[in-house]
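For reference, the chain that follows is the form predicted on its own, supplied as structure tokens.
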Amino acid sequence: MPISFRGARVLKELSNEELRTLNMVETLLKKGEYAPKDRIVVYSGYREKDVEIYLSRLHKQKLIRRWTGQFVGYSLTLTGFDVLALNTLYNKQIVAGTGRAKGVGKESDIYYAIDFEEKEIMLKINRTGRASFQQVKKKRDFLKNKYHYSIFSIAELSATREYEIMLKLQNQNLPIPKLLGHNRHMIAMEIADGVELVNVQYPKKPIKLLGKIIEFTKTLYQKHGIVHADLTEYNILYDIDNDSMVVIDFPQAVKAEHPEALNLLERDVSHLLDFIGKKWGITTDEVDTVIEYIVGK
């Protein structure tokens, strides 16, 4: 499988010592904005001159950034963070290699990958931190009361939260992707068949499909206490051959007791009814009636 993901290409070229040094940089960044070189030496256990060589190589590969001020310090790059996550997923025998990109969005990148049985899988890489920090903090309740966060911690928190929500829903006979593993800002999962609803010309039975979406939303809310909060035509995959759907992307999901849960649920339902009505000419009950059905009133 051709490698197009830079983090995977670079990982193959790194020594164990360089990977350990990169890991030390990440560890020290949890204590400050930069990882001081002298602390990297202490934490790694390597000789100072060796650490300087490893840091130089990592910097040349653009896995870290160098800062000079009151001390010499280093920070990670996105590629460096990718390398650390991929290395862990490889060591756990979850992801054996990565391939071409399937999609690149504002908050995540999706790549095809292979597992250790040479089966094609998907790798979702959270990029939430690419957006404005302040906008992200307004939209993500997991950042409340957190004053120290970085582009890396935001991505990791978002991915971990999505993974935990989906893990709770696994084996519940719900149309969601099957999880394979998770580390830092990456989630490995089985490939979900179908295309985004926005690109579907006309489903076999549009009314039946709408019913499936509403029933999924109802089950999610009543049985599991969750609102998807981003249930759009881009996050529903439709497989015309099997007349089936899969719902993806759960990083914005909230619990039913969240103060904005009903507002988010109404937004999801209103948007989908509007989209399906305009695209396939299906008229439905009022949004309020559908919401009452979903929440069980």
Ligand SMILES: Nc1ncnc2c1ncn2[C@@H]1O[C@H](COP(=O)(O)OP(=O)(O)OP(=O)(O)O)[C@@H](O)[C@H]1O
Contents of the next structure:
Amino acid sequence: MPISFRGARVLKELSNEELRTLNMVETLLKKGEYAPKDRIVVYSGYREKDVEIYLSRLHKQKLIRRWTGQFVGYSLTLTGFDVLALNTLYNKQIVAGTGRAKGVGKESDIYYAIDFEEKEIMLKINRTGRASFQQVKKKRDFLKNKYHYSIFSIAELSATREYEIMLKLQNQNLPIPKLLGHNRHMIAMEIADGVELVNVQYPKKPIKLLGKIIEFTKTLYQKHGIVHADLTEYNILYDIDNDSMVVIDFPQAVKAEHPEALNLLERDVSHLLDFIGKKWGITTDEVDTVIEYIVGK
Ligand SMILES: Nc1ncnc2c1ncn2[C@@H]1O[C@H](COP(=O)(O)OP(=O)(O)OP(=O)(O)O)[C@@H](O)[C@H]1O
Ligand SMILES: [Mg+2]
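Output the structure of the form predicted in complex with this ligand; the preceding block shows the form predicted on its own.
First the chain shown before, then all remaining chains and molecules of the complex.
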């Protein structure tokens, strides 16, 4: 299988000791700007000479960054963080291997992967903060590398948030992907059939499709108290063979009690009616009427 991203490729070449050392760097970063080499030696229980070998391998693979000041310390790279997450998903028997990219977006990278039964699955890697990170990482005082504000924890928070929302919606007979697992900034889920609405030429019955999306939005709001808040033609997949749809991409979803919930719902609905109406030339109800139906007034 073609291995697509560096984290996955590198993971296969690391020894258990190197992985444990990498893990230790991550843990120590929660306490300071850099993980001091001395601390790694103490916590790992490995001999200093060995730790140096492991660290230099990790450094060569660009999984950690070296810092020399009053002490020698290390921080993680994005690839290092990927390796840690993938390793955990592997150990949990959720992801056995990774494949080609499905899409690389602003906020996430989506990869095909395989589970331990060799079934193709989807791996969503959250990259929140990546764009700004690239811009400011050269500036010396970038967040002083405080772990809790770091790119790692921001991406992890966002992925965890998405996972938890989707978890709450599992097994409810809703058209969303089935979750398979989660770690750090990664979510493993089943592949949903179909293509994004924006790439659909003509659905079998546009009005029926719109009806399904509105029903989904209504159930989400009334039964589960959630507004998707990014319900666009990129986040709805349509499968022409089964005339069915699936909604994806939940990190920004909000609870119905959220002060902006109704505004976000209105934005979702008006965008959707506009898009579907124009694209497939159908006349839809007014936004207000649909909103009233969804919130059940
Ligand atoms: N479970 C899935 N099954 C099939 N395709 C998926 C699945 N999850 C994501 N995708 C594909 O990956 C794309 C991006 O996924 P998603 O919308 O969840 O992430 P995103 O945060 O919007 O990323 P981007 O920054 O690209 O907008 C989707 O538009 C869809 O084509
Ligand atoms: Mg999306």
